[in-house]
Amino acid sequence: MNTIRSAFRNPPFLTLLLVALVWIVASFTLRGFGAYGHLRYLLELAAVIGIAAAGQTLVILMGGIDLSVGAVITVTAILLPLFSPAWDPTGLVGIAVALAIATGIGLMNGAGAAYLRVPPIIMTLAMATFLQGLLVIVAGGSAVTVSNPAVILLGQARPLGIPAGIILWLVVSIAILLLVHRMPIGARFLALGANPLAARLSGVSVTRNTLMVHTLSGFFAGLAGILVLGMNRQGYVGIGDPYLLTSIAAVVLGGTSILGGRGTYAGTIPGAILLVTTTALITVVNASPGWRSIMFGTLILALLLVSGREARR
């Protein structure tokens, strides 16, 4: 009985409840919802988001928020192609130079945070401003068409019917898993999104954690910005917007806390789905964006009261 009473106390097992309890009454009352093909289809668009939320998990389980993550996968679909030489037939030049130019920006952002002690969340919005302003000058309103055979195949490719997408997120979930549950990176991290002063005071750096975080951050939303462009084998200013909130709401949901020392990306991977499920249902019954943003909205407010709730027991 106390197992199962912590069980429903635990906020990725009830996003992930959640998500199973949408996804049966859904298959039951709207024809062709459960059918594979549709299921996998959500699998490989929540694979965007929990990507770019894997990083973000990072940044605000150290109690930061990253809003440059929706401009860095821009910055990623559209200089990508621009990076693809043509003597490089296998397109990994041009993926590597695009990743290296994510991670620089997640860097930067590090760098403001720890040595300038600007706020996370100031510094990564300048970021983000100062990139839409590069990106509108760089690419004005055309978009940019991928030829990176490399980038196509990541997009289009479903090796045992299964896209490589999903099974790169499977990667990536395995990995930050490892990373803040397994090593003792992970536990720094948790420690001074608890309690800066004391992690501070046992030896942690506060600079080589945060300049970590917010690398990784830039690093993975660009992996997500490079997913994006093979699936829609174009970029565009503005195709990383829609991420931006989507990945905050996915760690949300998942259960970890907002200010930062508890959660996990266990609970970020039921979250991505979430977001992808609800959209779709929106889109089933033709609601309008405003609904949408409604929806989206309580959903997370009623998790954050939820979480708030436990957090002060």
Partner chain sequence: MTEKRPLLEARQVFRGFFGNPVLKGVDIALLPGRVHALLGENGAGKSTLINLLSGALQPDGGSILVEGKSVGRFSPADARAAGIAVVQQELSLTASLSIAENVGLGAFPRRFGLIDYRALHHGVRDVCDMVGLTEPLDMPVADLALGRRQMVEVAKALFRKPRVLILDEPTSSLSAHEAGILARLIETLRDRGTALLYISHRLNEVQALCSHVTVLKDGVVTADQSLSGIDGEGLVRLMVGRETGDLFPPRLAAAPGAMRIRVEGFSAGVVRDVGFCARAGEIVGIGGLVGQGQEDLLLGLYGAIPAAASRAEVSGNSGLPANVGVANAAGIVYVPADRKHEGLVMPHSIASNLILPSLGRLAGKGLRDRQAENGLVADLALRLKIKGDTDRQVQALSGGNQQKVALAKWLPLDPSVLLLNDPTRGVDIETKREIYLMLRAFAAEGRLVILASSDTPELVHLCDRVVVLREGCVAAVLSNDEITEGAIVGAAMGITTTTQGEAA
Second form
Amino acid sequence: MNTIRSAFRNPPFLTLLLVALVWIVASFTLRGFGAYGHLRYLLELAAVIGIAAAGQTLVILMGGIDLSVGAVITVTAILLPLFSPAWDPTGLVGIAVALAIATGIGLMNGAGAAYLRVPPIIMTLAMATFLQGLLVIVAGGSAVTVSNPAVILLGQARPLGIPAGIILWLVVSIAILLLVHRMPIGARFLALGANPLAARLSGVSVTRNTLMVHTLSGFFAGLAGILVLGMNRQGYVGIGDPYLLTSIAAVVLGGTSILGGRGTYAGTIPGAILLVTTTALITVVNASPGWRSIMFGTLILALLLVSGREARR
Amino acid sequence: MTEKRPLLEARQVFRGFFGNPVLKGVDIALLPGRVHALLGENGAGKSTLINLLSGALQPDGGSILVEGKSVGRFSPADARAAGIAVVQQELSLTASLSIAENVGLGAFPRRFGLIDYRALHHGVRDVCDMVGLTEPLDMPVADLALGRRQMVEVAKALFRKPRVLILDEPTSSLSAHEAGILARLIETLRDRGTALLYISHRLNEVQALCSHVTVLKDGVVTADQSLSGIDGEGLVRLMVGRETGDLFPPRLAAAPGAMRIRVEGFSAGVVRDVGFCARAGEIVGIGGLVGQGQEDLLLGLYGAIPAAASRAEVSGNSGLPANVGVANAAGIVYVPADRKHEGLVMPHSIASNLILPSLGRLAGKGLRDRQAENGLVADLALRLKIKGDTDRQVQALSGGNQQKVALAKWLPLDPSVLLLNDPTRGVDIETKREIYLMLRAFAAEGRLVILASSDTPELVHLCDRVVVLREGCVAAVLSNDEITEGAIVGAAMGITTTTQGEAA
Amino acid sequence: MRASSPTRLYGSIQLRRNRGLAGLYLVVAAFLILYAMLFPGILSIGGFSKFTQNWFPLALVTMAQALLMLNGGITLAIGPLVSLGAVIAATTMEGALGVPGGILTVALAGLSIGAVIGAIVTHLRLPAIIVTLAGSFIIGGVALILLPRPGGFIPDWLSTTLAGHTPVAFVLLVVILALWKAFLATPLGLGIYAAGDNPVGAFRSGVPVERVKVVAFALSGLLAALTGLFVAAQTGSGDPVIGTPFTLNSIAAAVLGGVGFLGGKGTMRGAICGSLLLSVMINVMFFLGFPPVAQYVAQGLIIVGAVAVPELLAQWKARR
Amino acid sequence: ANCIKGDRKAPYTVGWANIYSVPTWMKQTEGTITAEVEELKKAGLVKELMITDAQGNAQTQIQHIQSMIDANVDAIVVIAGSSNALDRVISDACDKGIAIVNFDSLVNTDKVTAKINTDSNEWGATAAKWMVSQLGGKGKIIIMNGPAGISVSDDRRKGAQPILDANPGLQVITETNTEYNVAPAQEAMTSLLFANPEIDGVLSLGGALSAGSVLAFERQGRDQVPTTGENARQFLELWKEKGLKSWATMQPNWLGALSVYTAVQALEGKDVPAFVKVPLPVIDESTIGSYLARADKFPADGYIYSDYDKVLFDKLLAK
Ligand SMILES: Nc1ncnc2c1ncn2[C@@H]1O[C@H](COP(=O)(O)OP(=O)(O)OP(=O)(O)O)[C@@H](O)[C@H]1O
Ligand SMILES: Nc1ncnc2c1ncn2[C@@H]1O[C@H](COP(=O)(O)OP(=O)(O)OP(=O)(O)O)[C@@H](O)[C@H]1O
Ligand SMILES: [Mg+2]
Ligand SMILES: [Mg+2]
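The structure above corresponds to the form predicted alone; please give the structure of the form predicted in complex with its partner chain next.
All chains and molecules follow, beginning with the one already shown.
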């Protein structure tokens, strides 16, 4: 009895329950929704949000917020083809370079936040602005198509019928869950998020962990960028934009406190699925754009009521 | 004395949190012109009771009566209207607002709907004079040291011209001087017919000020009686419910070991050009009025704020630790005074707080070792008598138990130097005794304990040496027989000139 | 430096609030001077009017955002609220209601939407950021239904009055700031700070914390909707998506002005300065002839710099 | 011509008030503008090009145009961030005798030197007609629109409506609104594919939308259906690769070059038409080859626009 009650107080579990509920109801009422292929597709879409939100979860847990996620995704998707040399038949070099760039951007965010003491929200916002400038130079400059085999494989392959993107998300999820719950660094992030001063006086290095968390966020945004590039076979300016707010929304819908210090990636996972599901539901409803927007907002609010209560502070 | 009608009463009040009963049918009656003491160990429910009396919480059962009339739903604003004011244990100030605005908050004088700053100024000036707050009234509270903020809190209560004044551990962060001002204030108010409720873990204050006592234990009243004819020991007996030994453990012959700290020309924060040294096995006290650089001295030695020294040798390394990580690695640990903001991660569990400093040490191959961690937590809880489930949030613990957690988390590091900043602030007498015993044991094990304290008797009875700071400089270094309350307070206030400067 | 005379208390408290803003003031002043050197026309009535008109909407939404951030909240619904305000203005003024009716409708819509969002956040204890995100979709949807494509009607005289060659917008800003000061001098207004900084303490001191929060959201909604009204007047019509960029810009300006996220930290004057910096920066970069790439890079640098430089200076001072 | 007052002399300063320079279409358009300016510089007609980027914010664009007025440029070329937000500042500029040429996304006011655009209504109507003829006037179609609340997307949709009304056999199952981008279009279309087992045609009113739709069909293993579209390189390549039945038109990027050219012509005292209607170039089975042959010169996520030269410009302005 007690375990059941505590499960219902557990935001990740609640969010998961909600996803299941929405899927079951929608499958019975909407044609085509419950098809295996459709649900699999929803998961594939959720994978991009989920991976982008992996870094976002860490940053939010540590009390910050990363507004450069969208820009990093775009930059990775745009730059990857440029850095995929023809002599590399696997395409891994291009991926490595693109990930290195994304990670580097994250590191720079971290350096700004740690050394210049710029609040993460401002640092990452400024970074997003820089990257826009970079895109003005890069975009439309040269004729490049994605011929990187590894990226195409990631976007299109379905080993055992499971899209590669979902597998990648699974791997990322395990890594992040391990990091948050089974590694010392996860506990340090949480402590810093809840009370940076007390954590610092307990020997937790603010500098090192700030650098780390933003670097990770950059890395995962880059990974999401590669996946989204593979899925669309073409990068374009603006490809990452939708993932900024959705990555934050997925985190919060998963019950993680936007103020930091409390939450888990286990909630972000169903949070991401919930978001794509809602979008898909709204797409198939035949209504005017205004009404669709209203329905989307109302649904988010309703879902939030169930899953995202802020605990009394 | 004629029989007076109680101004404020609680009758058979019940209150619990998340199903745990804290108060189980408590009665208390506050009479005008009487200072009423409310005693009980940490977590007995004292603060909860006053929250009920002041409308900050609603009772689950029972009733609150003002002048004999039962009030229904009672909000803090209603309580103010009824003349009830509280000096909270947890400060209720807004850091970015000025002293004047903080004092007036919730009770502003108005003119045409606007705050009447002129009237506010007069009113606040008066109460600030009463409590000896000489800071400019436009100063943001953020700029004040903890003790001064506490005085603002008192001024804030006085500003409401209360007929009932409730003080929840008002002296826990006050210096002796400020505590004296407060004591005289309480007497004045009592003589004017105010009903006062006084909560403190410092029993000498209770004895000096109060004439009646209510003792809470496990949510029920175990004593409600006059204090006349009861001496200090009787008071302790009343509170603890049994015979107790001395508060302070007996002093052993000091056997100082190797040099652990030697600094010269040390500056950090407001501390300027200080020199002193301390050896293993010693308890070295840092005394002085509140805010004379005690904290900066400890933080500087801990690598937490920028510090410089012309010569420094700390824990076997030459030079000051560059940051907290280096300090910890050298076996130096720090327990802050403000446990809520600096000592503990309040929303996290007791267990996570306890293992935070040892996370890295316990992890094997990069992954945390849950078993080892659980073992460690259980062991620490046992050793420090931290009761209950360690998965609870640490903010649900009472002050004393929080303090134990803040101290206990360092033990797995086997520290060689403990920097303690007012470790017994707001801690009940039993826990205090436990902490004192621990400090003695630390010293006996060959560790160095540096103890900054605002509680002068603590310095007198525990320390082998006391460094008294005044305006960031060493005003006196007292050792052995020189350590008396008079000498410490005198040096702190710059009155007497004891053996000056010369580092022992 | 004791505030000895009672009449001075208010003044000296206000003076103290400038602390920590000196750096920002300097940066803003430097930019303004640079701008005046590049374009002396700013010193004429016409130039000044146009410049302040273009700054005005950002200043207003920044106030709307800062108001909530000071109270420990945040809103992502600013942009759609601006759009909705513009749309309501452009659809009502033509009808029987006329201009006064239109203005009233916009104000009421802003106030009530803000209050509803505030009530949801406060009483249901939901995180403001995501409630306002959901709210932004709903409000944006309503704007699209009311006016599916740019259009509507704003009487010419209104446009000319508010956004002609006279500094009416600046005067309005001064009036709004004065009203804000007056509001801050009420117990409820100060309650915004208190409830943002230390909600439990404020509650125990008798501040009606929940009411304060709802009022903060309502006022923020009002300001955003009025911004929409102004934008509609400035552009002579309504546009259902015109407000979108204001959401992020309002946050950027407020944070640039030193307003923190956790509530109680910062000042409205700082936030206004932040918005002024963002606005004047655009003009200065134009007159310096920056190409778009440099515009982006410079913008990023100025935003980081305005926050980092004072911080670094303070650190450097502390080490001395 | 409109707005022009006699006292401006060559070489001129031209302001290009861009609404958002980051999207590839804009980048390419800017490319045609700078190329044209280079030409005009050689001819001694232009001395400087000032470029601003409002980052998608109509309010900022107003501020930029105001600054251009303050800086007293001779001509302003502008894509409006909102179809009427700029009206007042633009008429201010016109009053100052600045040549204002507005293209692509148009303003409401007529106080401009020239407006240059293709006809969005015609865009939608022609696309719908093609769809009717492809499907023989009978079948189930999905309409893909650009973002809601934007005039261009609204106009294209409006243009299609009369044709749809005239052909009741063509049943519109559902519509979508997404950004003019591949990923959101693909996402939306995929959901619709699951919900609708029978789809006979996709009336896509934007280039990237079509590419997204084709990709969605492909990834779900559905047979491709007749799809309308634009000259987005990715779509044209998919068209060839998948052997689609398609039709495409375009909003030529050289509208930018034409606008600069028009402004300078007007400043030089030529009388330019107040509205230059650029005919929609059509890409079909017969012409797609010639477009793809030039694909290498265009960015992968860009648009392959038709050729242009001074002769074409003069012809357009002569009308
Ligand atoms: N919250 C704070 N308040 C005051 N000073 C601070 C604060 N945080 C950091 N500092 C200052 O910044 C310096 C570096 O702090 P930080 O917490 O980054 O150290 P660290 O991460 O432990 O050290 P390192 O990066 O060398 O491992 C400290 O020495 C201190 O002076
Ligand atoms: N908001 C709360 N939520 C949960 N438990 C609480 C809360 N407030 C108090 N408690 C619990 O109620 C009990 C009584 O707390 P209270 O603060 O009244 O003790 P106290 O007698 O004032 O102790 P101290 O001397 O340490 O101040 C404690 O066990 C505490 O854990
Ligand atoms: Mg450091
Ligand atoms: Mg208490």
